[in-house]
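First, one chain by itself: the form predicted alone, in structure tokens.
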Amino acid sequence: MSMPGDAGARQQRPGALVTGASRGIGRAIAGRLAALGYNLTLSGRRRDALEETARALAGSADGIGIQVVPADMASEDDVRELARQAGHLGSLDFLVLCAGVGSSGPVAGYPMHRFDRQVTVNLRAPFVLIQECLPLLRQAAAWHPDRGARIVAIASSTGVVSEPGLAAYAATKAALISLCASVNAEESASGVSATAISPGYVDTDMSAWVRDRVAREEMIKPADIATLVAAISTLSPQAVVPHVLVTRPGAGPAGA
């Protein structure tokens, strides 16, 4: 599905991939992106929902373009099609990785199999797509040397400080941080940076688990993550933002 808005003022637009784009907290960062005049490359793994979410966005946002490409990130060939797409309605100045899976339990006989999911869809995903569309991030910083090209990733407090049960979890939103640490390193003297963004409990659907000890409405907004988002978005690329912890009121220094 593609919702493209005029072809030569979409051209001149810039672009946004964003994975997790059907709910949660990519949704929320692709309607701010989306009122930023971004064309907007949407991926979830369930079709309905990105077209849903596109519809959405279509409606409240005057004459971007939108493509929807249903990916599933444990799958490392949907992963790299993503990625091939990616360009399609010009240039992409913006990768947003959103994606993420997520389970319980203590390091004592905690099931590898969802060890091997986790680090598939939080880590080795975000490593190929930052592979895949690191040519593109470098054509737009070089197109557009006054707003250089951006890579978020949506990590976790966990990754900063443990919580009991989430270890493996946490394992991977720690090097999740990492990761953008290193490509600052390698790539933001040319433009592209990145930025971790590490909240803790945000009203989602991933969230829900926690209810029993955490309200909602002592929970992290969606909102709030996407106008954090929105705000390095308009850095210039003089200003490299290697990680933000954003906490919960009265959560202690973990911020979960």
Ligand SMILES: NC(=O)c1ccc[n+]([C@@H]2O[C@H](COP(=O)([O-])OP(=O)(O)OC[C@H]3O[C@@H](n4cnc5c(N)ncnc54)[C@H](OP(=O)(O)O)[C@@H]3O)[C@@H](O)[C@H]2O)c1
Given for the second form:
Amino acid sequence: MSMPGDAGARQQRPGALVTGASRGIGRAIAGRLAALGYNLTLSGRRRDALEETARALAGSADGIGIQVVPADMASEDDVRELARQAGHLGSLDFLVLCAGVGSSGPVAGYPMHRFDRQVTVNLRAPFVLIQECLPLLRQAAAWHPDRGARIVAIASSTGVVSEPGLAAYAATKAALISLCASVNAEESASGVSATAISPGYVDTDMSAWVRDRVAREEMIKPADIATLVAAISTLSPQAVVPHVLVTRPGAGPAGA
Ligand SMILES: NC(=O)c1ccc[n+]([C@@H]2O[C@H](COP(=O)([O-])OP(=O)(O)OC[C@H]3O[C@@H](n4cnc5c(N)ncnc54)[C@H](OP(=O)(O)O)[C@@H]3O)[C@@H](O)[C@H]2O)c1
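Having seen the form predicted alone, can you show the form predicted together with the named molecule?
Expanding to the full complex; the earlier chain stays at the top.
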């Protein structure tokens, strides 16, 4: 195992940490980064699901290192431990913040424990992970000034245009978009930049509740988001992309 600072780590494959990697959009992103040759740290709450993902990716991508680190984004201890382990495969060039939760209900009477959980998982955990991973990301950018280091956060179209019944979720996603912009203001001149990707409905477990009004075949595919992330990973550090909004054909202004 090589730790950051080892001479060997400079020469190694690039490394990525993907939260929410066990299912849906995160798993699709992990698959695309594996195909690009990234060493991967895969995180989510369920070890068995992460190990199944790791086996599938190892079978499809030759020679990459994969570690599985179960972590609950609602636990600050877990989040900090995940960041500590992120450098164990060598350099950390790419941080993908995909784990997220949502629940619906009008502002009037919305249970505050559900509000708090979404703020914790969707916003606080990404903030702490960025904070804790910045030393590794800055190191990767210094080692490879030609490619820099990147953060991608999966936000939501609801963070841009409001939809009734999603106030708490939308507020966390709007804040995530803002957080990426702040990271760019502070870090992009030294090679670490951040992109928030804000999709409308994507065909995953999370959007199952809306299938009675939006057919699965009309939803954005997880592979579409993974393709965008892969494209961002190949940009030069001179191209800072603060935000990408992905809408569905014919959808309203939010494109959800
Ligand atoms: N699907 C959509 O329509 C849509 C649209 C816009 C944005 N998004 C955003 O895209 C991201 C991924 O969503 P998805 O659609 O792929 O959802 P998904 O299929 O439900 O997957 C959610 C992922 O997050 C992980 N996760 C959930 N709670 C967690 C926690 N407390 N700690 C650690 N990991 C946790 C899950 O793993 P475990 O359950 O094993 O922990 C899973 O890997 C989310 O941030 C979501 O808000 C989704």
